[in-house]
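What follows is one chain in structure tokens, specifically the form predicted on its own.
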Amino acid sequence: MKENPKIVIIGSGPCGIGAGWHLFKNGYNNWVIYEKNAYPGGLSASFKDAKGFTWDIGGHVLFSHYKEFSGFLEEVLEKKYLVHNRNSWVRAIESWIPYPFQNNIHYLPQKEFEECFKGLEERSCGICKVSNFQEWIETNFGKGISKYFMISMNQKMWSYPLDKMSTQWIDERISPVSLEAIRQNMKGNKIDSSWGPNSTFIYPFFGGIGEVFRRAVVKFRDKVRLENQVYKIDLDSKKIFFKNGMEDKFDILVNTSNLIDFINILYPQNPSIVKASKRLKYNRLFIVGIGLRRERKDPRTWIYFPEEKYIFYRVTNLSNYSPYNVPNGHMQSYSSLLTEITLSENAPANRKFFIEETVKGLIDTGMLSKADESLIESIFSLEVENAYPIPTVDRDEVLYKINEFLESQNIYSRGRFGSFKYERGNMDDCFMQGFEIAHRMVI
């Protein structure tokens, strides 16, 4: 490695900002971030619409496993954030069940509760070897929970066959279940909702989740080049070409964009690597935000909807996160709901249909009344091309081959879609992937 190498970072989402933050804090100067959009943040950006509502790209919240990310948040937000306890629920079988569903099945109607409890008693957990995610669900949760929540919820969220997904990613993503804990919860009709790293989270007071990255960029504004989309990278000359005609050279390249797309702009192309990248799978997302001209008194943070009759899989009470997610912070006059609809990689997105079905579903669940249709002040919609990288059964084998090739070229692919690992796709994980690769390169 040459002394004082030129480090180029593609993307200003959490991972790209994490890399830049480490370089900035350590006084390293020979680096730059290129971002295709006119704003930083990537999938963690936020938008303020013409009516004054602020929208995130999905139900994002901030929590941290790492002191470096916690310190970053404290510095950039300057205490201008709110702290929330998760108050999440599931809507199923015409009932509201506290999340995690599997820990609170005593909130189900009696028939379905008995079916779920019996399934837990009869499950083969620890006995059968499983080869895919669907088998893991059925083995660990039994027939009832699998039927009423786990299978349908995951089919809806992933839009991909569960029997073609691996199990290595699960860890903190799905709460384990204990029969003894359920028995104890039943005695006092207790809600068991403390599981998981996001049981307590913070949220910026102003500007939505994207405020974090807007504030970070201010610290090193001269190092961030917005509206610069890469269309070709020459591996021999270590040169990057942009759609606006610009060019730049690199010694080290950190990619945080979709790994599949990135492989396709590398020249000369490596047919074996291009072929391998086509085995990677991901899904897409369609966001519908409903801004209401009335207050909604609903303390819940977000709700999951596993049943097919509702088009969305999750609804976030976004106005609960900060009063300034509604016009002028007037919570007594406005409220907002953010819904998420997943799509398979090539499924068409019908905006009109999605909006109509979203409003209908919110009314059917009682989250809105029929009269609320006339109080809809704003409708926000956004098609998100990259939502979740899917942990397929052969993903790790593919990633090993691709990363071995990239790193031989001094290219390091990190972040939710750069690493293509869903289990490392939260903001704290993505930030740390960038932070750690920058540390490795210059320290």
Ligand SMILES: Cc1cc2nc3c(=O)[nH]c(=O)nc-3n(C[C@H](O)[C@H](O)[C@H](O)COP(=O)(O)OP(=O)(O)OC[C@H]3O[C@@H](n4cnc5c(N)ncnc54)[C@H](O)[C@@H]3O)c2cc1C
Given for the second form:
Amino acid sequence: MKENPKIVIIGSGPCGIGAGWHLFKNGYNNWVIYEKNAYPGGLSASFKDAKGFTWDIGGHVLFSHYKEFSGFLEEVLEKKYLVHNRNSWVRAIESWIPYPFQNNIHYLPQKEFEECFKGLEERSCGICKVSNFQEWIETNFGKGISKYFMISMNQKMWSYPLDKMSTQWIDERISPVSLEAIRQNMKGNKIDSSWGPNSTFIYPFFGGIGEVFRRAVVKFRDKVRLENQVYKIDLDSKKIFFKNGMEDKFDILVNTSNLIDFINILYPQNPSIVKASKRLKYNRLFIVGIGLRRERKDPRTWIYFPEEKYIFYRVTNLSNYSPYNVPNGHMQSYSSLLTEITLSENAPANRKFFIEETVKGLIDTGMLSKADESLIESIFSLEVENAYPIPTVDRDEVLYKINEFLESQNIYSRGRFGSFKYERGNMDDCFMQGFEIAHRMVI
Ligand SMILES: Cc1cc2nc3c(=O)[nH]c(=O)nc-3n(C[C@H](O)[C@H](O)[C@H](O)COP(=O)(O)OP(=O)(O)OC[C@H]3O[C@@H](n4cnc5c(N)ncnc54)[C@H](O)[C@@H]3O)c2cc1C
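So the form predicted on its own is up there; where is the form predicted in complex with this ligand?
Now the full complex is given, and it begins with the chain already shown.
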């Protein structure tokens, strides 16, 4: 590798910003970020609508497994954030069950509770060899929990067959459960909700989650070139071509865009790599935000909806995260709810239908009343092309092959869709993936 290589980063989401942050902090100068959007943040951006409501791209909360990301947050947010305890619930069988569902089955109606408890007693094993996610659910949680929550929730969230998904990503994403813990929780009628890395989280005071990445970019504004969509990369000349007619060259390329799209813009094309990339699967998202002209006193942070009768799988009480998510911070006069609907890779998105079903669902659950329909001040909607990279059973074999090829070209694909690893796909993980690859390149 030549001295002082030119590092080009595609994308200004948390991963691209993580790479840039490391280079900036270490005084490295020969680098640039190209971003297709007119704003930074990627999936972690936020938007203020014409009525003054702020919306994130689905419920986003900040937590950190890494001291580097924690330090970054402290530095860019300058203490302008709020700290929250997760207060999350599940709506099933006309009941509200604290999240994680499996730890709180004593909140279910008696019949369903007994079914879930019996299922746990009868489950085939705690830790045993299974070949896909569906089997993992059934063997770990038994029939009842699988039926009332785990299978339906995951089918809805992934929009992908669970028996074609792997299990190695589960580790920190699904709470384990023991019969003894349930017995203890029943005794004290206790809510057991402390599990997981996001049980406490922070959220920016102003500007939604996207404020973090907007503020970061201010530190190295001259290095971030917005509205520059990369559309072709020549591997022989190491040239990048942009939709707006511009060109640039790289010695090292860090890609944070969707790996499948990225492989498609590499020339000369490598047919076996293109073919391998087509085996990677992902889903899409449609979000609907409802801005209401009244206060809603509901202390919950977010709620999961596993049942088919609701179109959304999750609703976030977004105005609880910061008063400035509603116009002028007037929590006494406004509130906002953010809902998420997942779509499979090729499913059509029908905006009008999704909005109507969302409002209907919110009324059916009692989160809105019929009278609230006339108090809807704002409706925000967004179709999100890349939502969840799916951990399919053959994913790692495909990724190994692709990365071996890319790295032979001095190209490193990182981040939620760049690495295609859901288990390393949160903001802290993606920031660190960018940070780590930049560190490796310039030490
Ligand atoms: C519904 C939902 C909820 C989530 N909730 C949380 C949460 O609570 N906490 C958490 O930590 N994480 C959460 N996440 C994950 C979080 O959004 C991601 O970790 C993060 O945004 C990924 O960062 P990234 O930089 O890897 O990718 P992205 O954010 O996808 O950024 C990639 C960037 O590349 C740009 N790009 C793409 N193609 C090109 C091109 N050809 N040329 C130039 N630029 C290009 C894109 O415009 C984008 O800005 C959630 C994600 C979703 C979908």
